[in-house]
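As structure tokens, one chain now follows by itself in the form predicted on its own.
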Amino acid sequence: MPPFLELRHVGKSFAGVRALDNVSLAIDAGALHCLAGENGSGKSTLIKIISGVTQPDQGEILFGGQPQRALSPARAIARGVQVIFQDFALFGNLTVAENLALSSELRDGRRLVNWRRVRAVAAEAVARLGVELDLDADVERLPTSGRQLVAIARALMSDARLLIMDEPTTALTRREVETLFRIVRDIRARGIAVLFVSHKMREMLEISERITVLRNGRVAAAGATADFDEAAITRAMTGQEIAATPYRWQGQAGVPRLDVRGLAVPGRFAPIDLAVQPGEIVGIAGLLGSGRTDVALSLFGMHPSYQGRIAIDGAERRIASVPEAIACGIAYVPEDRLTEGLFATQSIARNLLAGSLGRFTRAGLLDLVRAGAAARAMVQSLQIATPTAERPVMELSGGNQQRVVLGRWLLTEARLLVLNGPTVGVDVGSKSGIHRTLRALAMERGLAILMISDDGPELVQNCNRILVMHRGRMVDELAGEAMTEAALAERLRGLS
């Protein structure tokens, strides 16, 4: 029996740049296939070709052994192809039920809405997944995991035979990932193929049966998942070995860069004590809703009614606003860089300089020469991959965008860097580069770093200590030989 979908020697160029080169891929009915690769490897272009959005320059696309000519989105959908993109493409101002029933209402040409029918259609779609969703909730108020479930339920309503999931776990906690994997396996059991697009190696190995790795638009490796391990996937994705050597702070305890005592925000987290030395990287782990982000926001002046004491380099400071936090040398890199960290349409240089314009202003006038030189120097220092600092930041890969956010705060000469999900949505090569940069800043500049992350290996490899939060309280601390991935995972499981 021929594969459900087969691509033979597909190629695609944009403005003379080769995005895909001689790519072949086969997906059987009911298969769990992982498509891996760094940002810019060609994954998105391949998805667009399979879904009919983009036409290849060469090669063949076959469904059930039958060649397809001029595949369009409508024809791809008719063949059973459904794509769940990272933004889910939902109507945020509509309810769950309305989002789920809208396609069927339009398809059937209904002119009047029967709300009983809408709820019945939505309830049936949700029941297929074996999950609970509030059908009357506005989608924009759902957590990321909830919006993803709505997107999956909607896709399955259209008689999907191939479900393409583009980076589906980027913003999910480990518990949410486990729920997603259960649903994916249930979908496979119904004979629906799943193309799971990711750059998270452990998830690839856990969920897939076959793996195809792209690098620079070519197939770098392909085969059964059993033939791969993390090192093999990393080599295929990056073309090099990336050693996982842990960072260990070697300094002597003295006056802490950050020293908080009894810090609390009523209703968000209980009083905590926390100290971070210059050059130390301290991690905070915890389940969703544990209070980690609220601690970070308090340090950055976004919870002005906090209780307790905050001291920077031994001097007690009252931080009731973001400007006051910046004046104290505190920088905050948010988890969602696109909506909270960047001016997407503005240039790299403007994004880098946004927090430090005062350094380059004299008599009320901005010294464009000095500011431009500082921005270019930061691009070079952080190895931001761009031919010019005037390029719009939205054109950069996720890893380079994250470097821009980091560079903005380094230009403010920050002394404490608070990172919330520092490598969310970043591929393995860029992730390793960001980690190297953070370690160098800690060791060479004495920058104190507070790292919040759901990525256990990231915390274990880069932190001197890991603090565990649960329901607004600090409940544990891992350090030394006790700070292992297994120990951290076990501790978090015990809190669920």
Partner chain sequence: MTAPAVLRRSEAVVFLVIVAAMLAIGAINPAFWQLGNLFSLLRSNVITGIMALGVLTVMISGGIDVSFPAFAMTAMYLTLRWMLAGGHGGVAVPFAMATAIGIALGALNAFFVHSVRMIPLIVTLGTAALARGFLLGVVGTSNINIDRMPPQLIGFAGTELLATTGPGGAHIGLTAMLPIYLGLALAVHLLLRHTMLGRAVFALGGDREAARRAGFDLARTTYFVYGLAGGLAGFAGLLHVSMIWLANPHDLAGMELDVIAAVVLGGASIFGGRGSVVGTMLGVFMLVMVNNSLIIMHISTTWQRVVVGVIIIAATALTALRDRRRAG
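Which structure goes with the form predicted in complex with the partner chain, now that we have seen the form predicted on its own?
Lone chain follows.
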């Protein structure tokens, strides 16, 4: 039987830049296929070609062995291709029921809305997915995982044969990812093929049957998932080996950089004691809602009514506001760097300097020459990939944007860096670059780092200690030989 979808020697150029070059790919009916690659490797272009948004310059697209000419979005949908984009393309102001039924009402060319039919159509779509969703809730009130379910249910309503999911696990907790995987396997069992676009190797290995890795617009590797391991995927994605040596802190315990006694925010987390030495990278693991983010926020002055004592380099400080936290040398990098951290349309230099302009004043006036030099030096030392620091920060890739946020804090002469999900949404190559940078900063500059993450391997590779939080309490600590991915996963699984 010919595969459901086959691409043969597909090529595509944009303004002379080769986005895809001689890419071949076959997806069997009911197969779970993973498309891997870093940002800019051509994944998005490939999705656009399959969904008919973009036409290839070269090569053929075949559905069920039949060559398909001039694939348009409407024809791709008619063939059963459905794409779930990262932003889900849902209407937050409308109910779940209406979000589900709107497209089919529109497709049927209806002019009037029959609300009973809308509800019935939506109820059937939700039932088919085998999940519970409140049909009358406004979509914007649902968590990310709920919105994703609505998007999946909507995609499956239109007789889908191939479901393309673009980075579906990015904003999900481990538990939600497991639910998603269960649903994806259900979908597959009904003979619907799923193309998973991801850069998370662990998930790819867990869920897929075949993997195709793109690098610079070419197929760098392809085959059955059983023939791949993490190292092989990484090699294919980046073209180089990325060593996974754990971080070892060699320093002597002296006056801790951060010394916390009985820190508590009632209703958020119970009193904790915590000490971090200069040069240490301490991880905090825990499920979403375990209080780990609140610990970070209270260190950054965002829970001014905290109880307990905080000492920085031996001096006790009261941190009741963000400016006070910054004055103490504490930096916080939030998870959602795009909305919380950066001025997207402003230049890299301005973004880097946004927290430290006060340092570059002379008699109340800004010394732009000195500030500019400091920004350019930071671009160099963090290896931010840009021709000049004057480019807008939104032109950078996710990994480089994250470095800009880091660089801003380093310019404030931070002594303690608190990171919340430092590499969420960052591809493998950039991720290891960020890890290298963080480790170098801790090792060479004696920066103390607190790293909160859902990514177990990230913690194990980069921390010298990992604390486990659960329901507002510190329940465990892993260090040295006991600190392995398996041990951490084991501890987290034990919590519920």
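What we label the rigid core is the largest C-alpha set whose atoms superpose within 1.5 Å from one form to the other. Since the model is a prediction, treat every value here as computed from it, not as a measurement. Residue numbers count along the first chain shown, from 1.
Relative to the superposed core, Leu258 shifts its CA atom by less than 2 Å between these two forms.
A movement of the C-alpha atom of Gly446 falling short of 2 angstroms is seen between these two forms when the two forms are aligned on their rigid core. Positional change of Ile284 between these two forms stays under 2 Å at the C-alpha, relative to the superposed core. If you overlay the core, the Cα of Leu106 moves by 3.2 Å between these two forms.
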